[in-house]
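The form predicted on its own is given below as one chain in structure tokens.
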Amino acid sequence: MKETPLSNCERRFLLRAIEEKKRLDGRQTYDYRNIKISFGTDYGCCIVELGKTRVLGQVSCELVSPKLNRATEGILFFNLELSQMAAPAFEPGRQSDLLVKLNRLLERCLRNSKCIDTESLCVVAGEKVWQIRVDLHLLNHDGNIIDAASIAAIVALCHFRRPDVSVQGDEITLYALEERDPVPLSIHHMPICISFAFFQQGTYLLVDPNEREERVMDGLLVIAMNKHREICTIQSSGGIMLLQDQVLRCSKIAGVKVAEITELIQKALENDKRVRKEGGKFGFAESIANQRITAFKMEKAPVDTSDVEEKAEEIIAEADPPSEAVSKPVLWTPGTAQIGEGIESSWGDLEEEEDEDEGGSDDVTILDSVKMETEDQNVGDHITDDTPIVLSDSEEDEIIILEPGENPKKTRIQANNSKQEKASSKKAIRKKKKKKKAAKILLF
């Protein structure tokens, strides 16, 4: 998986912040990130945290045959692994250019500087020597891998203890940890790498760059130095030209930082040694802060529950009484309501309005009936004694003619003409439908 590139906006923002001597994590130009060192239960196992960059160091040993050209010297081997757990850009099972460069720099810093007495690792000259292997695993990548790896390597070597051996004739006896106390390695000095990032062709300088700052830097200068201000190795990458004054200034800054880191390492080693000697608890589990969720135990504080009821009554008595105000629904528009303080509910007003509307419709019907009666009376006044009255009954299809002064004669006239017309029209429609069906059948 390829590394996600920075956008132009992020790049410009980082460069402008560096020009203004500001950093994303709030540090100053020459500030180093916080370093935390924790040891495991076994000797030679440690975790170094440089900000969010974490490196696990593990040292192991075994008896092997020496090299032909160095029959009285032990063997030192360093191996750094970059897994996908640290960053998705690292590919497993493949040595990238970055990994090769870091491994070579570690070997020059620790092995070529003669920080460990390799002659003390010889058991039988030309036959058996100790091979010390330092395995470094990057757990999380947030920039400046070489500094964290060099600190983890030297801390693991200082913390490591090899088994004791004895030689009687041709027999080599290897003692377990329970039989004899393990023997620490003979370390002359502690070289530590300090990285400097340059921006805009060496115009701006930062100490301990993080992962985002490494993406926008133009060049990197790594100086390995011990607390005696002895430069063990120096390496420049990026293809930038540095002046003599810039290199000297970086070396002075590196001397100060190395002295602080060395003092921190010695304090951590002394604390671990004291805890192991006193029989206290040690290991990675004990180094986790109790405030975190991942802690295995929490500190318990005694709680006095003897006068809980009295204190509760006092609290209730001192507290303010609850308010008697009760929230009422507020009608803002018809069909909606709101819970809260405000005007009174107007749901009843709507019901009254509906009743009024119904009453109004009844009044309208009454008025219509009154109008009909008055019209009938007016029509009756206009009718004279000679005009006949014709009444029609739609249910019986009959017409009744009333003549004044004579007995009413009932004559029923059936609407035969209308029925005949209806029947003839129906027959014509049926004939047309039959013709259409026959035409369709013929077509198919």
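Please read all numbers here as calculations on a predicted model, not as lab measurements. Residue numbers count along the first chain shown, from 1. We call the rigid core the largest set of C-alpha positions that still match within 1.5 Å between the two forms. First, how it differs from the form predicted in complex with the partner chain.
- After superposing the rigid core, the Cα of residue 117 is displaced by less than 2 Å between the two forms.
- The Cα position of residue 314 differs by 2 Å or more between the two forms after fitting on the rigid core.
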The other form holds:
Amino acid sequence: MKETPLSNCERRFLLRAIEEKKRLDGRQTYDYRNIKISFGTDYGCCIVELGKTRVLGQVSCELVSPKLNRATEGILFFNLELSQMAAPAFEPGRQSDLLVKLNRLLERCLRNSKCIDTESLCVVAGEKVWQIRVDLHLLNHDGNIIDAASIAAIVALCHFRRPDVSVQGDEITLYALEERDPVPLSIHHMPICISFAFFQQGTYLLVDPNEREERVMDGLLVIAMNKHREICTIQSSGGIMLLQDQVLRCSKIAGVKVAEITELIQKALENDKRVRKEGGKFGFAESIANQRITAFKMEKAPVDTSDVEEKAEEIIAEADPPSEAVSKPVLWTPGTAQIGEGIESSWGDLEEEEDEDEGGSDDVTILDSVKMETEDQNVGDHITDDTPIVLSDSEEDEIIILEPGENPKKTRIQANNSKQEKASSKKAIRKKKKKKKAAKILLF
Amino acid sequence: MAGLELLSDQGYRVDGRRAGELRKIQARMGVFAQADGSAYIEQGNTKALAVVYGPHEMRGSRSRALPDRALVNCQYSMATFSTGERKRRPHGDRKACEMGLQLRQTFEAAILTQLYPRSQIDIYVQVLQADGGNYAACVNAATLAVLDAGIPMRDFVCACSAGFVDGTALADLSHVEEAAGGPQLALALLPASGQLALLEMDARLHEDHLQQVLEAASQAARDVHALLDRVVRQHVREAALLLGD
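Next, report the structure of the form predicted in complex with the partner chain; the form predicted on its own has already been given.
Let's see the whole complex now, leading with the same chain.
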């Protein structure tokens, strides 16, 4: 399915908001979204949630023969897949550019930086080595896939345990999980990618862009660092022109962010280790909270409604009743009234016979009178004003039928007369129902 | 690679260069008569060939045409005999794809694509001998080819690689230095404004040294620019002579 295009007004809105240093979800320029890490029952399986972006990482291992030119080193294999459940635009044939870019970046970040000691994966030099496979699946796309994927990859690698092997002469014994405890991989450091999105030709910069922000960005700069402040990878993409000092500034910000994220990862890993040791429950089923089985949950925003009554009364007390004079209503038959003459119809000869339609041309006046009504504190106080009041069909309202001619009337609009009337009365009803609620509070 | 020191005590590298010295660059423009623009560059032992076709009408899917600018299409390929071991590289290879994307990104930023809406510019780059600095050689060759084709650009795009060994930044890495596994930075620069069209770095480098390496690479790119500028002027002078002005 082709990606739905972003409308111009949404694009402009996002860019304007960014110019005013505002983000749609209320974050600051350098803030990350909430990161949640949960582990599965097997070792080496984890789900990382960066805001709403979800990536599942799974590590597996296998004994294979090594590459010819690297006989004493194990093999690391990374694969990121954009499944169609992440976004409808990720069809199997269509994603090649993005897929290549993400995969190459992950490969360079994790393999070239030598975060895993590949020499320790060697069992018999030249014959048998461990091949470690990291499979990452994007489950939900809400921007910033790279960061989430890199965190998932490194967390899964840290969490993984490979089976223990012993070599006696020519014999290799692979111990099952029950015989000997599995052995963790030896990890030198944890590289984590931090993405910076640039807008308006590099004038504005945001950390951790979400999906909307990614659509309107000019380009992306990804810096992968570890907590020792060593840069593992830098990649600029998207055709932005960077200046040297921008890059240096970004690397400083990245250093701070990586330290925070690494701490979070350590805590999550320790938590899981503790839970497993104590024999508590672990796994995905436990880490998904009960309320959010299949739907995203929005947090309730607390609204203080304690002083609504007083405020409303204040506003009404201070409001001046309108002083415009309106012509007296003319009652044609019980239930049908006309106020004023209305605007001259511009439809020409065709509509001449419909000019006389009562109430149909008085949409404007009717709605005005609705507004006036709600500003009145007491209906009775303004009997002398020529403000005709119009009621909806709601049974909540008191129907006061006043004498025609002298006093303002409260008459019911019959909604059958013409389409325009219906539309206006519907509008009036909706408006009135809203304001009726406020009026109801006042009348008590 | 035990025993191979990339930087000797006197400050000489494996091939006898100093830390900030570039390899010998020789370039030639207009090597193919059929293509709109072509160029050949030799940076030390790295040899790259670039060919440009365009701007021409969109080939293939008309739907991909951009209404306000030209589409730049780049393809990168390495010859099978380019590396030490003969290695057959399939066309849709991930690395080749990535290089193509990076070249496209670099040239979309530099070429004035707004002048040619709904058309396509093709840049094909072939590496004939890879001895380190492949990306840089490709970008330099492609710049010359685009200039040869007469397509307007904001500025020259000059690229160079840089590394970091023993506290010193090395410019223009050769294959031996790249294979040693130290940090490598490749950048493409527009010399007049100093803006980086592309920045790419691999392997671990401490943040404090980043500025030093960036400076070394930028300076090397500016040196490349001086050389390419001379090549272009020479070519234009020869062409003018042939035309009899």
